[in-house]
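For reference, the chain that follows is the form predicted on its own, supplied as structure tokens.
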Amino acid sequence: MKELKKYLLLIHGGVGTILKENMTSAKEEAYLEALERAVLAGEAILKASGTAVEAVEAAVMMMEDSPLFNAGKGSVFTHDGKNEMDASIMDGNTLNAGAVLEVRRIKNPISVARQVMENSTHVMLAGEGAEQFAKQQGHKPVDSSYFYNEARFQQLQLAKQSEEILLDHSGENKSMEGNMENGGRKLGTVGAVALDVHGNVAAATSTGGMTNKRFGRIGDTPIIGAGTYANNNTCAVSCTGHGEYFIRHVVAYDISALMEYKQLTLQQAADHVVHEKLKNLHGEGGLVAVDTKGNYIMSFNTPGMYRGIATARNKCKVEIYK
């Protein structure tokens, strides 16, 4: 009997007080359809034997598709009323690492942040700089009508009017149009991690930012050790929630540095980090994660995250809630 080959993929989109008391049928069938049309793209690929860093690319760039998700097309506004996106991924083969910030014209920043990764001698580049890149790479810049969304704009005048920095949403919306009822709090932010039947692991996050931010501000997603992080010796992880402390804890790497100086087992290590480590400061977040072996978490400190995994051995599943 031929032996199964062995991949897996988690993705995330979004943590926080998400109750289904407060979702719509409507609006929670819409989530599940969207968190399943990513788990899908990025399963077809490991299923053909991709690679991770495809699959992970592949997850996040259906979720950078959707305007429910804040990243992408669903990215929240600033103050100034634009939408800044920043991404990365990293390949745990090789620990070559991509990602980009500030960028506003830019339809797929996970596929830029790929690209400065394999095309590229840097790490990171930053707002014009990253857009010219992206340019001389074939992407076409689309305008910034593209990301406009009503929802999103009226998040951010009540974020203004209560001068607030809100975390994606600060409710839940109770009806498909988008009004701002106090049906929960979304930290938001979008990302995958995979492990390829070559054996190899690889993670990409991305994320609009928070609704009514100035001044540049930067979150966890673009930066390598914080909110993204992949290492064939431990692990791949993608983080969401508050990231100024996911910074602070440089959380991605943390979990990978216990298992790689502790011995700690993939749960042991997130365990602790997200259940300890942040909830003892009030850190707000969540991540997934997957080690060689096919060890796999899905851990969050809140009261729901917008989650999906694919197996080789099972199907596709999809869930909100607790």
Second form
Number of protein chains: 2
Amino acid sequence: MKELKKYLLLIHGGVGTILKENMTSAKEEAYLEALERAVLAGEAILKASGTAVEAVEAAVMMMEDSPLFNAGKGSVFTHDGKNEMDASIMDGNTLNAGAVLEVRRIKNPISVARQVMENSTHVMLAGEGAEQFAKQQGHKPVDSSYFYNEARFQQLQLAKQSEEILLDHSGENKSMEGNMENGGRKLGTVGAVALDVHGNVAAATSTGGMTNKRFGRIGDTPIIGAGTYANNNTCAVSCTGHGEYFIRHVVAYDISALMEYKQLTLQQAADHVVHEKLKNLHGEGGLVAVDTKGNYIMSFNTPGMYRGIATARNKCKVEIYK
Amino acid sequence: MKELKKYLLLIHGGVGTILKENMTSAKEEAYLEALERAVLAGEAILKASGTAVEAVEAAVMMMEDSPLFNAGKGSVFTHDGKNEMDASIMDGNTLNAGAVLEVRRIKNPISVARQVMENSTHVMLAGEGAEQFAKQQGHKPVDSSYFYNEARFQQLQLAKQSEEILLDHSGENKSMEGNMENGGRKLGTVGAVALDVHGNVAAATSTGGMTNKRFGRIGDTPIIGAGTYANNNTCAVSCTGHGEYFIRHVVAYDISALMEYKQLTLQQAADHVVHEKLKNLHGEGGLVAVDTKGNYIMSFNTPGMYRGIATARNKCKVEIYK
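Could I have the structure of this protein in the form predicted in complex with a further copy of the same chain, to go alongside the form predicted on its own above?
Below: every chain and molecule of the assembly, starting with the one above.
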């Protein structure tokens, strides 16, 4: 029997209080199908000996194109009723990286992040400038109506109402911390990590931010080291969750550092960061990660995480609950 | 003899090809005076038992108010003749952090970063949104003429010319990588780290970016983990240099991780990152760092770094060359 070339792809589509009792079977089915489409898009590339960078881009693009996830088309609304998106990508072979933040008219922010990595001398481009760069790279800006989604708009109205109540009580804007969905909190962001048949890893992450967010708030998604990191010597990581905690604890790079400097396994490193460090701080979230030996982990400290996996040996598998 | 309370403050004002032969004595004197003013501003706070956070903010503000450094008033011009500034601050006691990026009308970006840390639930605010937040916090926007500086404007013209030449030859925009100054390259950014008498450390960094930069390019300065990091368990770090390398190598947090996970001393960790990792990649730059035991380091792999130090035992000292 011919030995299969080893490859691996993992994706996530956000974490939160995602409970079976709050889901309709139609909705559950729609999520599982969308996750499967994303896994298959990335896997097709790996199967054809494509690169990990290409595979994570393709998987994330598929989720950006779905209205179900908080990235690209499904991005949530800011307080002003706009959509502001962030994305980043990193190549574990070269340690090159690219990111865009606060883009508003880009259909696939992850593709522009990849172009920043490959076609510019920079790592991060922001706002209008990033959109100018995208245009130069051949992206046609989409109209803001592309991102309009009735359900997301209702979420904003709900968040604005609860904000008023919460502000009255505490002076704190709790509703900015998450998106109300399925009767619970969902911290949306999509991401993927991959190991390709050439032995290289890569990671990519994309988000539409927080419903009702103000003041140009940026989370961990576009931050290399926080939301995304990849290094052939250690691992590739894509995170989702309460971004402020992920930034302050440099989560994605911390997993790599624990492996490199403390000789922890990927599993031990991820468990320590997700189930000890972050959990002790009530930093809700999760991540997917792979290393070049073919180890992988899907770790989250919330009731659910939209996720999927494909390997050379096993059929694509997608899951939602714990 | 009464024992002096232990405190420490270190600042930097940028690195690069800063050579004595290219300096006039008047210019040298002006830099040394400005550095001393910044050190003394921070030291006054530490001497009066103020916090490390207050001290690094005060030292950085003093450099932001000087036209000599590439931050605040002295910020360089973007390709479009605008000024876009980034800043971040972190409290090693709480691991709280704040950052602003792409602000244009803020006199002291470091103060707004501190307010993001202390008066919001977020870590990073960008662009117009960050300016709205600043206004709400009592900052009066300054007119863009506040940042106008003939020397900086001439730098832009020079960079634009050399860009054209370079683009013709290589398709690469080399002039975006640094600011031509003193006949050499200067990578401007200001920063400070401090240990206060309460035993807490903090770090702060502020920049006007790169002359002739385009596309809303963001460097490491506003990135927690890359340009700025502080943790009482390890150290406080503020970086300056070629930002893209500092982001990809998560430099500030890497020093902390090497101390925490590999038991390196501050000196060993900084030497490894600045003189091995970064230097091997031609990643020009430097950093200042302190730990809670009172160890400190000023490390750079370029011919010069504007820098200064004050301790409870020794008089303030400022330097430029290697």
